[in-house]
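This document starts with one chain, in the form predicted on its own, laid out as structure tokens.
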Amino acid sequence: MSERIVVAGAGLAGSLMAVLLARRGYDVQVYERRGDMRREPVGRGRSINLALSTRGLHALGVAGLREQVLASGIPMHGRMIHSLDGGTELQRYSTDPGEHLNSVSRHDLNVLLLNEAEKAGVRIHFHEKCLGVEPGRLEVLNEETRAVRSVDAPRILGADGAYSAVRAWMQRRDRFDYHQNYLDWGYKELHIPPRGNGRHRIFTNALHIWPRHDFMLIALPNLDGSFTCTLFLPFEGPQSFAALKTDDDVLRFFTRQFPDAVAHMPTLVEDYRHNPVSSLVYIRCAPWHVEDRVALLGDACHAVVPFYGQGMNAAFEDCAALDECIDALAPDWQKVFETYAGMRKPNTDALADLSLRNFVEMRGRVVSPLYLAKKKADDVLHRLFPDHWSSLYTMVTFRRIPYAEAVERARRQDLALGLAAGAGGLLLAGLALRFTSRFR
């Protein structure tokens, strides 16, 4: 009889992991508190479109899926910048054509990975809410019985979100640190229809940003032609979701701010009225593992705001370390969860941090001549030194070097550039990262 782990959580992160267990033959058993959204509603307004990206390209590759999730993906070459004045200019991720997002739903990618977990064996139990754990069992409510029952769980893996029941047991445990704190932003997700042909209203290959420093509206493209758009914006102040009290409140608000964006939204009074404005979370926690029990993976154990596009690519990064821990070290499940612990926790604190500061820029700098000039040098040192030079994006988005290795490198670049800007040349920038990069 083959080993059963248990995952809390049905989401992107649980069904993946969940694919990978099965593949290695293990009886896998998934509890998810929401209905199947396979075949149920899915609450609206609440889902930022993803950007998919090297990381999770790669989990999904070891799990065989990356083929299928890219045909149903729109590649995004830049961030097309919207001026207040109407103006668009695109800023391209990367000089190779091949490095670039991909948009994609996120309920269509949990739905390929619902199918692709039954497939493999994995048995998805919905309507049941994680209550708590127990020694080797996990505690069940089904919200439609209201029955509560004890399920066999040996090991147990917590992908259940950024309020995750499992890891609400671990707090309760001795020495267990978490930190969990929201910014003052909130978003509200907003809608561009189609064109009556089809066709998106606007460039398609693109991340839509309308950068308004306190504040920003962005685009993602759909695969029906649509656009889902998030509005950032502040709770309280003069320019704020609490300002915006009455329907021509929103239009006006809108018509100031993105003129060239309430053109292509006919439906912008209603999906203001009826999508809620959600909160930005960011968590850390320690120890993300219970002896060889249970270990945490996902938002469960390092949520983190959307400002760097890699919520997901980590939490797929997640699924590809654990699985590469087990295949290297179990049956000894203390050391799997050990050593897939210490490989994430300080790659994903970096993530946290990279993830605040890319929102500061994202609503603001991408439009200063200072961050303009900064990406074309790094753009043109990444030419001349292929081998030693990468911006800070291209070495997070693009690679798969360590999220806290990626920030250190960047660090040590950053001090080359300045010792070169005395001297007067980017060809000295290069000379000196190499000199730099010898004291780490």
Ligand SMILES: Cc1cc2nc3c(=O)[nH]c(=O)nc-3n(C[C@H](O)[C@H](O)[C@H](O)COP(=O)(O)OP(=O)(O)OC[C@H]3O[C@@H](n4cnc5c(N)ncnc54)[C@H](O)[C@@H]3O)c2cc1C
The other form holds:
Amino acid sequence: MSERIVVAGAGLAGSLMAVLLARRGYDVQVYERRGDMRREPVGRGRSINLALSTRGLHALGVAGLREQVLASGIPMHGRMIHSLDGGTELQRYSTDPGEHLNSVSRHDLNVLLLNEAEKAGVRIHFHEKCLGVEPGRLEVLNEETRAVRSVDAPRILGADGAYSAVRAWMQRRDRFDYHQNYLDWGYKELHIPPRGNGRHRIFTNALHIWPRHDFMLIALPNLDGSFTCTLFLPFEGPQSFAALKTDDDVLRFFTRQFPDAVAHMPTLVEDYRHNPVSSLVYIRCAPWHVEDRVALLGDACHAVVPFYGQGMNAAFEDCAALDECIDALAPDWQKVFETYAGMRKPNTDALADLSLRNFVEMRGRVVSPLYLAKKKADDVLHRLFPDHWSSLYTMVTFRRIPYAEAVERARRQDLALGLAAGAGGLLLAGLALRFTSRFR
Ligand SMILES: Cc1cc2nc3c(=O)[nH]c(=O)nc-3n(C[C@H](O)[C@H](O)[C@H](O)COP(=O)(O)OP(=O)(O)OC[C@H]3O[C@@H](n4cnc5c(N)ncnc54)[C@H](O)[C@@H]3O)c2cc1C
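Mind sharing the form predicted in complex with the ligand? What's above is the form predicted on its own.
Every component of the complex follows; first up is the chain already shown.
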């Protein structure tokens, strides 16, 4: 009989991990709190669409699913910056047209992974909420019958998201570190419908941003010709969710701040009234595993704020890393989990910092002359030294260099650029001195 592995959560990471494990011949049982999204409407969770890039694509490739997922992705070649006067400017992500983000539907991607998991022999138990862990067993509550039972679970993978029950059980153990932070900003999803002919109303192949320093609106394209917009705004303050009390407040705010978007949002007021404001949390914890019995992956151990578009990509990268460790080290599960956590934890810590920093960049710095000059310098240097110079964004988004290493390489590049600029400045000063001394 094959060895059993129990996965908590059939979200993005849980279902991809289940596919990889089943393909290795394990008996994989998945317990998912929600109903089956292929058959019944379920709460749609977070964002409707997501930016998928190199790291996520690599992990999907390990499961043989890369091309299938890409077939329903929309390439986004750059950021389309919308200024207050309605002007737009496309900032390309890369000088290589092959390097772009892909806008994918969270629902369709999750459905594809559930189908593939079942095809590979995974058994998925829906409406089964994990409550906690006992030695060799997982306690689950059936949300329909309210019956609680304990299932045989010699090895458990907690992929049950930012509010993980498996992690909550680990938190009660000695020397478990846990940090949870909320931003003062929340987000609300809004909608730009397709044109009458089914085409997009604004440029299709870009991630649109309306940066307004303390807040911003972004929009990602969907296959049906619509865009999903997300408004990131402080909870409190003069320009905040709290300040937008009436329909008139909402219309006035949007017309003043995002005039060219409002023109394409006929249901703005209804959508604003109807859609919830969600919070933004980031989580760090350690250790990621308990002996050879339980390990965490995805948001359960490293939820990040969404501003680098890397949460899912990193969760998928966890799956590929764990799969690699299983390949090399199973059945020594203690070693498998230790090696996996050692590979991933410093890097997802680096990603958490990067994601916070990118919020400042997205909502304001993208229009600053200094940022644009640095981007230009990075592009030129990358063209001159393609094997040695890449911008931090390129390393994070279009390479698989570990996140912490990408940060370190970018720091060294910035130092070199600073020194070169300083040397250039000295050279100019020297020339100026020679020139002016002639006229003494
Ligand atoms: C607004 C927003 C935009 C984002 N955009 C991007 C983006 O563009 N690109 C990107 O890479 N990432 C993005 N992310 C991050 C991405 O959504 C997450 O990193 C990703 O969903 C993590 O996958 P996961 O499987 O770990 O968790 P989840 O997708 O949250 O899945 C967890 C699963 O566990 C289930 N579950 C929860 N509790 C239990 C329980 N007790 N028992 C059983 N099952 C349970 C849930 O129902 C769910 O199915 C964004 C996030 C937000 C909030």
